[in-house]
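In structure tokens, the next block holds one chain alone, the form predicted on its own.
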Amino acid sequence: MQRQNGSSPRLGFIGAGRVAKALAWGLAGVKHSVVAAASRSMGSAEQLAARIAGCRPAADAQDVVDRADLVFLTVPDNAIAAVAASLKWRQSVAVVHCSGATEVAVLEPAARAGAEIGGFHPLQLFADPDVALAGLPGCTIGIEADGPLLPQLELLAAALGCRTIRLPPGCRARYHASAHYAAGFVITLLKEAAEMWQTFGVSREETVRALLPLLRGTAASVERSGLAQGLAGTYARGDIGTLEQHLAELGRVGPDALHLYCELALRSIPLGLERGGYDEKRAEEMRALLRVALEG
């Protein structure tokens, strides 16, 4: 929210993790005035604000709340709710909080007291606050928000560097959980690939070194030319000859390495044929292979 004298909202956060760190270090670099930060550890508040010039660690909640004009609820998700009814909440104050899965309306007490509510939600791996910081150009903040809030989260996104999408309520743990293909799924799919990889000599690390400038370059094949232009290999082409061989081999490696495979393959199929690699007649002869495969 903008205060009334027009300059830019003072900002304070309740949780000094990593998501925190980031995003406040981040704020307060493109000259937003972040003036307090409070967390159960008083360590962590006093980390957040020694990289910040005028913010003070706070060893109580409210004292964030009373100071700021926009407060971001950085918080584990289970804690949202109860930290947020557990505060004195203002008509001139808004809050946010930065959890990809909960809904705003654990907000509601809050917005029973006159503040505004909304949720800041950056798509962006937080394992480490000085990485995910300089991460933070580019990628995408999931906001939802009504009236005023709505363009006043927007900007500070945008100064951040960073894209915005729209969140209608009610649809944050389905995003959420879409999210994970592009993340942590990615992974997963990793160690699928460094576990079969061991089954003949090569290590885990060595898998990832060799796999890894593979998934850079489907990243950038994604983002040059689309979803289904970016697609590459056996599915773009059609490649019936390569499925079989894939088929029999992780028949032999066992049902749960020959299931995932089929499954994601199946899935991979209308994006060869979007691509045009190949017509429906093709695409229908891989999936009753795939289909055989899984009945198998």
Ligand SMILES: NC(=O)c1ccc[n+]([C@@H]2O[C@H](COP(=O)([O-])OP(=O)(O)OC[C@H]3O[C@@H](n4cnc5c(N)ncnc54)[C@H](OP(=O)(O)O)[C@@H]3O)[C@@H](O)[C@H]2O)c1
Second form
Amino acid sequence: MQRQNGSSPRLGFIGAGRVAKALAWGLAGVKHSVVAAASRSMGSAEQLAARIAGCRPAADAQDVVDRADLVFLTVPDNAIAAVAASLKWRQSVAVVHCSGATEVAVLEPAARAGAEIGGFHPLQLFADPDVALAGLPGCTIGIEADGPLLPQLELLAAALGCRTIRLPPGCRARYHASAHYAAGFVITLLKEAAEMWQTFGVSREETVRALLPLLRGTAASVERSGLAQGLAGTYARGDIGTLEQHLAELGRVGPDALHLYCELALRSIPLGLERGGYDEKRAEEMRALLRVALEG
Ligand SMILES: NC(=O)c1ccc[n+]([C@@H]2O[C@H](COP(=O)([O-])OP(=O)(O)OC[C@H]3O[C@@H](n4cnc5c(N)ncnc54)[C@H](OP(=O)(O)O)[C@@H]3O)[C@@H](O)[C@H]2O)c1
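Okay, that's the form predicted on its own, but what's the structure of the form predicted together with this ligand?
Let's see the whole complex now, leading with the same chain.
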């Protein structure tokens, strides 16, 4: 990748949506040079460029490729391959996409023209670019790249206050699917709890208000003590009596609720064992009760 005066690369963005705005504004804010942005609509490119001195909104995505040393292809996942294939790349340019699940190989047309290719996936929700930008420090960016592009992307992540993990080729769908366990699926579990609380007259809003501090406390506990030592409650203690009460009651709620509970409980027992809360004999008693409930 060519660098201006041997220093940091000139950055360009194609697809001026939520991720592009947050990254471009964040990187420009720490003195990186964002030189051009293009999008499907000129309005989006102008919005991105308006907050960055020296950034030109471009009507044609090719202008971004031609002016930048490193291009962020921040279009929706299903457009990445087609946009990459539609542009004329060169040896002295690098291009990355920001998708979690999409393989970097979709950028192959750029690689064939000699460009470096990679992935730069921020593990953060980007519902609003300003909110996401404020929340970026401390986040992790999944990076996939080889050669000189790798340290360059690591420097950009560090400039945003982010940590990095390296993703090997071929793992992205698995990596992205499992990230849901710390994001959307947590919301799904809160929804399950709210449905249960509704049966004894507590509204969804009240449930969320009541459970959010518990969720924050749980996250803080994991942050402080790790997964096993951060676990608390029935499956940390190996509390058979409480487990039996839960199973009896959830059996009355219905098979779906019981099934979900048992699956999660079975997966909690290894953590309880790891933290030393009980021995294998107790774990097996608990597993047996859960399996019977699952089969019944
Ligand atoms: N949102 C998240 O939480 C999140 C988190 C991590 C990674 N990502 C990844 O980041 C990438 C961008 O996602 P996003 O959330 O920023 O999406 P987004 O807000 O929908 O923005 C995508 C932008 O791409 C533009 N676009 C669409 N088709 C285009 C085309 N053919 N040529 C040029 N521009 C085009 C859109 O155009 P106009 O606005 O001009 O119409 C839009 O501004 C995706 O790969 C996504 O998986 C998203």
